[in-house]
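Below sits a lone chain in structure tokens, taken as the form predicted on its own.
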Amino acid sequence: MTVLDEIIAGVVADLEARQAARSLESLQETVAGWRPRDPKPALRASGLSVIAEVKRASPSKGHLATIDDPASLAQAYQDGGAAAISVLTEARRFRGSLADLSAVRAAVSVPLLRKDFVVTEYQLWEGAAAGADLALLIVAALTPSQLADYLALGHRLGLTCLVEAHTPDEVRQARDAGAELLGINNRNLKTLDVDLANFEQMASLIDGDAIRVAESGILSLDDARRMREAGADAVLVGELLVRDGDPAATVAALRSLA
């Protein structure tokens, strides 16, 4: 069993408990009044756009930061010019929650990405009900038909889907499914190994007007500059920011990379 398999097994177990506590119909009633924000204009802006992440822990490094007030951290990200904010909601390995997402939603106006391992349509409704504007779809965690179905549901809900790939074949699957926002993960979710060359080698496979997002392993301004030079329109950054004493200034510095 790979690390990704283990994470998804935990996600499914936790999801069953939430589904028992709240029906799909209840989520749909809440979502009926929600109008998600479109992150694409900000992600296409000049310079390097930043998706700043609220992240307490990771499977590879364990505890990263004590974040008692995710809303305050998100406000700093917004002040620094983040195009969007990613909020981890997976509980077992990342120590996140939907409560974090709701708290951040109440504090900032920029688009929010619910960062989790989506394996059912229920989770898309759940994210929208908590105030998400974006959903993460990981190609390695889904069948081609699931990817297509979830992209279609996201479109109906007004959610922008960040489709994450790690291999050339996954990039092709994402493009074939019609992904407009495509992330290349420098981390292999099956082994947790990280290599920034992964984005460099595959960025050219993202043709047309799809937005290119470099994910994972960006631990310095030099790393971010390297991703920008390789063709990234945006970087998704967590560890660098949550361990930084001035996250607003660091987001601004990342944004300044032409």
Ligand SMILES: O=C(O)c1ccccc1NCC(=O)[C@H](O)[C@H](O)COP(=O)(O)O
Contents of the next structure:
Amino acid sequence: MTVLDEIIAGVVADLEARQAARSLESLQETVAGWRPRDPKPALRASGLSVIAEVKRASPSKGHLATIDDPASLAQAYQDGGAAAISVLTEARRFRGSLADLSAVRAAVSVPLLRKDFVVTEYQLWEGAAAGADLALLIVAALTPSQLADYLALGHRLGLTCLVEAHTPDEVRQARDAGAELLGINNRNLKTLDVDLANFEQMASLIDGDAIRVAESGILSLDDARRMREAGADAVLVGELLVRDGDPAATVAALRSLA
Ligand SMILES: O=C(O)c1ccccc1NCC(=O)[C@H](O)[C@H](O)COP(=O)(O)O
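Based on the form predicted on its own presented above, generate the structure block for the form predicted together with the named molecule.
Everything in the complex follows now, all chains and molecules, and the chain you saw is the first one.
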């Protein structure tokens, strides 16, 4: 069983309890009044755009940061100029929650990405009901028909989907599915290996108008500059920022990379 398989098994187990506690109909009633924000204009802005992540822990690094007040961290991200904020909601390996997403939603106005491992339509409704504007669809976790179905549902809900790939074939699947935001994860979610060369080697496969997002392993301004020079429109950064004493300043410094 790969790390990704283990994560998804835990996600499915936790999902059953949430579905028993809150019906899809209840989520749909809440979502009826929600109008997600479009993150694409900010992600296309000049300079390097930043998707700043609220991340307490991870399978690869264990504990990263004690984040008792995710709202204040998100406000710092917003103050620094983040185009969007990613909030990990997976509980077992990342120590996140939907409550984190709701707390951040109440505190900031920038678009929010519900960062989780979507394997059911219920999770898309869940994210929208908690105030998310974006959803993550991981190609490696979905069949081609699920990817197409979840992209269509995301569009129907007004969510912008970040479609995440790690291999050339997954990039082609994401592109062919019509991804507006195409993320290349430098981290292999099955082995946890990280290599920034991954984005450098595959960015050219992202053609057309799709917004190119480099994800993971960006631990310095030099790393971010390397992604920018390889064609990234945006970087998704977690560990660097949650361990940073002045995340607003670091987001601003990342934004300044032309
Ligand atoms: O971060 C992990 O260890 C991880 C392991 C398995 C699946 C997903 C994982 N992370 C999710 C992410 O994609 C990252 O949180 C995000 O790209 C930020 O990465 P970083 O800047 O390296 O914290």
